[in-house]
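In structure tokens, one chain follows: the form predicted alone.
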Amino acid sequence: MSSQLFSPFSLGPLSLRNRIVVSPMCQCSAVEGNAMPWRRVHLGQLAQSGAGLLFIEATAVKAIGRITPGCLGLYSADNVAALRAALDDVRSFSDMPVGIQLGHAWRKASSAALGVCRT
């Protein structure tokens, strides 16, 4: 039996070059929900990994619903513009499909910054 890990995969209109998926990772590097320059480097490196699909970390739909103050957001025009700029950078050299994990932490949301947060 041969491994199918490196074989193409399709799901509806989505076609992946292989079955390797970069899972969403909480990086806590956003400021007011905005993707910062570090995010561009991080996503850029992952987009060059050879994986078939890349997921962006849990991204809050409301400021109050972020897991930490360093979480990405899509709740303001500034958030959208910052993430768009990061994705435009990635698209300048990679056609890897990118997904996003939308989220709201509800009662587990935090107003305290984690010790591992980057800016």
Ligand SMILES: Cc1cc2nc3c(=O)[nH]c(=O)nc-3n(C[C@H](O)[C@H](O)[C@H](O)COP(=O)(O)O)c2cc1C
Given for the second form:
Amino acid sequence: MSSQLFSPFSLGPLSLRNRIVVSPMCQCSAVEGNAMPWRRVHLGQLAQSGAGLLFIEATAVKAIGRITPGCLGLYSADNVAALRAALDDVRSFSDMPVGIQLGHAWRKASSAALGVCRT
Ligand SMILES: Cc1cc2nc3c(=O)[nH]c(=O)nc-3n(C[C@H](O)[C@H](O)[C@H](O)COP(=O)(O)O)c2cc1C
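With the form predicted alone in hand, show me what the form predicted together with the ligand looks like.
Once more the chain from above appears, this time first in line as the rest of the complex follows.
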């Protein structure tokens, strides 16, 4: 019996090789919203996992909307360039489709970094 989990899935123009999706997972490792070297390690190893789709963590659309100061952002040209460079590296080793969770933490935004932050 073939498993549906490992069967291809189409979502609009997107073709996924299977139905396994890697959840967005905050890494608390950004500086001023910029992706740092850990991003390449984190996304790079997940992009080798064989999942059908990989999501980039909750990414703030405004600096003030970050969950913590270590959150990834897409609110400045520097943020765009840093994430693009990280993704270009990941892309050179994997063609796994990558999504992103855009967000704004509103009243839950924080000025304090979590103890588990990795820079
Ligand atoms: C380290 C870590 C970071 C997470 N960051 C996010 C996030 O950025 N956005 C989100 O919606 N959920 C986040 N989550 C929740 C996961 O996406 C997922 O919903 C949760 O782990 C439950 O799924 P599971 O039962 O398969 O672990 C995070 C979870 C973990 C463990």
